[in-house]
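Have a look below at one chain only, the form predicted on its own, in structure tokens format.
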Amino acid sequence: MSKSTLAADTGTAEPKTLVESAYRNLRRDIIEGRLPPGEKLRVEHLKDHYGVGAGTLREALSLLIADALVVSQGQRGFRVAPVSIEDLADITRTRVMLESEALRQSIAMGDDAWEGDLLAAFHRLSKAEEKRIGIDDREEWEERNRIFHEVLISACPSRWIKHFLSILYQQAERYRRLSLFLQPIPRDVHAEHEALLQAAMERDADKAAAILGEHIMLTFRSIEAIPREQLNHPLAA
């Protein structure tokens, strides 16, 4: 089983193997902050918590290393990868550059079916935004937010740009969860998405790219407003 297959399958489909199940459960707990950045991941303890053997858990941790969510410390085992403002700044700059270009190409190439898919994705995202309260609701919102951004650039013909963006989106996920959970600065995320949709439907590539860049940058600014020592603390359930 390849890591890329697992990374692409973090939605609602049932896991097919014990490794995939352990991978998804560990990934969820890292993304949600229940396993905070820097925490030591002791195989002998975690295997019982996740109900798998030590070998299975190590395979899952190896996949998470490939996702850059876990780091290996040689003979000292595994830790949750740290987070930092510097890391997020790099992710943000690269994502703005690539996603803005992908959006421009998608607007130029998108047909009526693309418009319909975009409207449908926005509608589903709006429904999730209305009820984003508990953990399950946040999971639903995160999934629909990902789909909305994917549909926005889906008409871009470059598979490599979309591949690199999927990696950057996953890397930004922990930071985005912190921003949504702690809400360090006031934001109307629904209005941001609505403005982005409107510009895309009007086929105004310059306006859409500017809105998208600001939308992504706002997450960076919100994380910047969080005290640095709080970045590595576990989030409450």
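Numbering follows the first chain given and starts at 1. Only the largest set of C-alpha atoms that superpose within 1.5 Å between the two forms is called the rigid core. Computed from a predicted model, the values in this text were never measured in an experiment. Compared with the form predicted in complex with a further copy of the same chain:
Core-aligned CA deviation for residue 116 between the two forms: less than 2 Å. Remark: with the core as the superposition reference, the CA shift of residue 158 between the two forms reaches 2 Å or more.
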The other form holds:
Protein chains: 2
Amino acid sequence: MSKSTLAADTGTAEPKTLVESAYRNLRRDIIEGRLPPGEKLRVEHLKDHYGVGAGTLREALSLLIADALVVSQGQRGFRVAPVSIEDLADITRTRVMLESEALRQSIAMGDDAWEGDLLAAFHRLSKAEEKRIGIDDREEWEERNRIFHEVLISACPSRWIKHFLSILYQQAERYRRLSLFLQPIPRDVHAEHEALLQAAMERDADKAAAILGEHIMLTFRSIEAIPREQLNHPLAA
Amino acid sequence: MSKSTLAADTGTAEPKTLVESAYRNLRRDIIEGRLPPGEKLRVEHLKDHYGVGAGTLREALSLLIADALVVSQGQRGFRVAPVSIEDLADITRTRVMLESEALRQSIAMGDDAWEGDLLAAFHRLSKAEEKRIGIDDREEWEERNRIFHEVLISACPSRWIKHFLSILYQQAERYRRLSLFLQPIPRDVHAEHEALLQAAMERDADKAAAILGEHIMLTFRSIEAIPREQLNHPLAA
DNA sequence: GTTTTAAAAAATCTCGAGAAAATGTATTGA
DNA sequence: TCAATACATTTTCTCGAGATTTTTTAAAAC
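Form predicted on its own done, so how does the form predicted in complex with a further copy of the same chain look?
Next comes the full complex, and the chain you just saw is listed first.
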């Protein structure tokens, strides 16, 4: 299981520096909605909360611009990136295009080790689904879901496609979290994942890509159906 | 002509802050090869050259990570992103996929104003091609070439596709510059651009996408043909 | 001659304080 | 009452100096 998509990815390595630590904490708080969309990010206030200096926090915020989770404008400081249904639709469509292509290439290139990784990731995800009741297990499920999707396309040789997809996945996860405060998941995600696994193992690229595309689109529709007010409706350009 | 692809894009606006100014100068020096691939970027040394403080320069370098022009590793500072033929091949393939799709959507959605912008951009590019002899005009041509490609896909409604393409274009430009120190352009770029314009104006999406794909691939092959030593061969993972 | 160990040098990373800019508030005038 | 101006507060932006970590250099041991 490869650890990173593109050079200097601060993906899963241990935080060796305070900048990286602040970067991760900020990213988590934005994705999980504790820092709502559009919120002003005052350095003087945040540096105390995250226990770092002003310069260090500014650097962490600069890093988050790469993930499009933070925006900055001239001399007016930083803000949490705004959200909108239009943006989510764009993210979804772009993700369907890239992830379908990546899956096709992955199915074409994947070897036995890939099949093994895929089975293992699916198994771990299933186990997390079985005993998922409380909110405590949600983090675990989110992580394993992410890894399952990552392993699916891991045999795709294009680092750039995987890099872009990791950004889009992160964005989509933020929308999912923002809506999931009250909304339970109605659809049978497990069945979709299982069908996806089966198609991938059978090396049926067309079938797998179709299922994956539908899988991503369904996630979009379940969020789209939620009234806009529930999305912590910030501004939306 | 829209000015930016995604929020907080430091694209063409005036540099209002020292961080932004340093960011631009650094980006230019990396793309144009003055800071060669793999080069160590020592903050203490660079802060004098760019006339800013250490913290400011660090922030500018953090911004450049978003463009994948700079990489950082833990406690070992910053480096100019390495180059390799494999990476360029990846960039090219990904760009062909995204830019073809963007062009199709742009042709489908573009209105009269878009056609006008396209004609204007082509005209400015042609004028720059006519009297392109010295190296001084190269900058002008590069800029107008970038704008032509940008206008081509400007009617594509997906901000994310355009955002990713702007990153990939920047990457491709760096490779082009690195190889163009000695290599002149043998192929008839003007004719390709003209065919592209015509197909776009005729709203022939298939034809336009095919020409564009071939156009991008040809650029890759002309660089690929260059011996690796000429690419300032740094390390290449 | 090679490897290991240890000190010295360099570079990164971090912080707090000062200058520039933007935002908010109150006062003045019509 | 409303608009415009001037002042005060807040916040961003910037810099230089100090603490860790990495890298280099040199000596010592095998």
